[in-house]
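Take a look at this one chain, the form predicted on its own, written out in structure tokens.
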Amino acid sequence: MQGFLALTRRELKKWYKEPLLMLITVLQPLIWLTLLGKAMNIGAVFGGGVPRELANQLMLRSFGTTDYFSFMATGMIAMSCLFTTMFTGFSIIWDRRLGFLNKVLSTPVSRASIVLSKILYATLRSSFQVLIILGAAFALGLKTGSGFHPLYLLGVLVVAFLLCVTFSSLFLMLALRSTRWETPMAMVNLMVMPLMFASNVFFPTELMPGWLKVVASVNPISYTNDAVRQFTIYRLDAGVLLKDLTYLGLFALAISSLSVYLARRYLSR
């Protein structure tokens, strides 16, 4: 544990004690939010000469709420986190091309206390980017659902947790070899844009073509973005949360667990 610990604290000093990296932290999901979210005005296309209160009934059928924007914002919580810890595995390589890494295999911390402590960082920055997120989310005019209470919040939080100990350690697995960077970001950049577009991050899965669907229903990020809109645009459905969560939960421990079973067999000098 205090291996465990130390290695959490060395990864998180490297993030805040760089000031261009926290400032780009800060303003990725801003950037996200204001351009992309603001420009697919779908809203617009519906109420198009349709009387808005048709328009209103069209968007709430397609989407579940009457703002594109709302839809899509929540969305941006399950990208945010996955375009972070993407780079989760790059640490290894980097710690083993530099040496530190012969260092630490050397003494008595385990290598599962290696691996934890970069899926936990990375955990803990990409929570830090979702607070950003829901903050400018709220500010530019998200819509809430019936019934939602700012406690709500703390499930996105759980949700996120989540998502992010799946794809860290994921992204951590595919680089527990590797000395070269290239490599893991070739098998990075063929899976995030196919994780993020076959998912409900912009378009309901329900409006998916049937081979599409298929693939949306086993992706955790089409689990993620339900949850955070049952915590805040839609009317809380304690079944279809109790789905999510489970799935999520599951996927996270499944993958958590493979990426330590495979750094304690294989990880290496």
Contents of the next structure:
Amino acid sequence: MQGFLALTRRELKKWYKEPLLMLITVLQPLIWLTLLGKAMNIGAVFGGGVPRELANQLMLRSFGTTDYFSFMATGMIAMSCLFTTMFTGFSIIWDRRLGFLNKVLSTPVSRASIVLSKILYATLRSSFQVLIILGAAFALGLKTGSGFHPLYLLGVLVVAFLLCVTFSSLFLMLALRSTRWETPMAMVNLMVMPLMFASNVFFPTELMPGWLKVVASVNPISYTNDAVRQFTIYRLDAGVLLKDLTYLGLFALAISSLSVYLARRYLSR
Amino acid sequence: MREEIIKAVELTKIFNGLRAVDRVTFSVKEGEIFGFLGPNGAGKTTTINMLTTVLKPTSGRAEVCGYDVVREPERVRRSIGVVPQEYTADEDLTGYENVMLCADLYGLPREEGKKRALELLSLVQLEPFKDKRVETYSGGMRRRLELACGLINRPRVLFLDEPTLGLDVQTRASIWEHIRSLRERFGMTIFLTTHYLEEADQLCDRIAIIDHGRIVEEGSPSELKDSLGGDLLTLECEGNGVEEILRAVEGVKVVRREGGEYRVKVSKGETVAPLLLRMLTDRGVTVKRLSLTKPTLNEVYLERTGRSLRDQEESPEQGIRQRVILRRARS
Ligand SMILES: Nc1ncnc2c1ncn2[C@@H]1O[C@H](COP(=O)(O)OP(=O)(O)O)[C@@H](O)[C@H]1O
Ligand SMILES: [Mg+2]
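Mind giving me the form predicted together with the partner chain, seeing as the form predicted on its own was just shown?
First the chain shown before, then all remaining chains and molecules of the complex.
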């Protein structure tokens, strides 16, 4: 436990002692929100000829909200989790190349601590971004659902936490034994776009073709978005939310256990 | 008879078909300074990595402090300290924070960790710089910091991988002093690797020369030198039948031609040299240069491997690491 905390502290220090890195962490979600959120104003497609009432009806039916920006902004939370955690694996390659990993491996600290500290670090960093996104989204006019309560935002954090644990474990696993960037980098590239688009980040899955719907229905990002939207812009449906949380929780647990298991076995080459 | 604190039997590591360490067998007694001497790529680091439980042996076995490195890695880790070849301290943290990180990795109670960290920092004379970021440290200071980290758990055996790589002569000598004093003060056993002959010669009680993953010679520095059986005369000359003439001289043991030179091994260089010179001149051979070398480890090395330790070869990846190390060492 002590070793685990010390390793996490080391990572965190590297982050907050670097002002530029910190600034980027803050700027990135803001750029996404303003660019993606405000540029793709799907609501405007119905402008002009379509009566406002009807347009709202159509939006509500497909997106669950009348405001596309709110739909998009809440989807940004999962996206930011994906984008901050996708580099988790590289820090272990870096540690390996610099010899730091070997030093740590020669101490009695548990192999699990080594990977879990990286997972926790990525998760904390990501949660910080999620807070910024939430703040910015409200500032830019997020339309909350009826029955919204500020405490629900804690729920959003829990959901983001689960997704971050999932993704950082996944990307860490890919790099456990690597000494080079190339292969894990290519794998990350290969996975990110499908993960993002085969989900309900930008578009509801109901309107997707059947095969894509299947992919999207196992994609943890879809569950994250749905849960986040339940907490913020939809009218909260406890049954659906419970299903989302269970799925995400089990997914995070399974994949992080797998990464710890693999670390125990394969971190030493 | 002192206890054997490190024991390796037929230890082997194969990386995708490359025998990095090939059936290496040796043992180190408690309190000894034992050195692995060999060029880059010989398998020194790989051996250390296996002994320190970082790498799993492909075959063979090893024990450190009586614990098997594969079956009881946890116990091995608790009883050893490791100073890797690379500078692993975190640049962005201070010296003190780095040592405390190590203390935490060994799970030392906070207070005990602090006490030891300060003790060790003053032992390696970094006390005045403990709150400076490692970024600002010189190569010698970084090495000493690594040393402090490696000592935090009061190990019975300390592993040092190329402890003076890239350091200048004075800094190197001061690191040697630190290493010697560790043995004196704590009776610690030290296993080190080096490709510097002087280091092996001056520091080690016993040496194993390793080349292409195999131990080619083992013994104390003086044993190794004696094993060569005498002095070496190197001649550069012009004329015919030089080798035959040389072989006929009394006291000459071995004659070898290498490049444009003749390397002649003789029992007593000082007396044989004049004799040799006269014989050659008498037969019309012009001797352009003659030098007498008392045996050094380099001669031992050359003898056993056919190569001089001074020519180095390295893999690209190691090259990168090496450059990172050297850049930091010289900063
Ligand atoms: N992780 C690795 N994967 C593949 N080959 C390796 C690895 N580590 C070392 N080697 C190879 O094993 C050989 C021995 O390397 P090493 O033990 O680092 O030598 P030394 O420390 O004596 O310079 C070298 O040829 C090196 O390229
Ligand atoms: Mg080495």
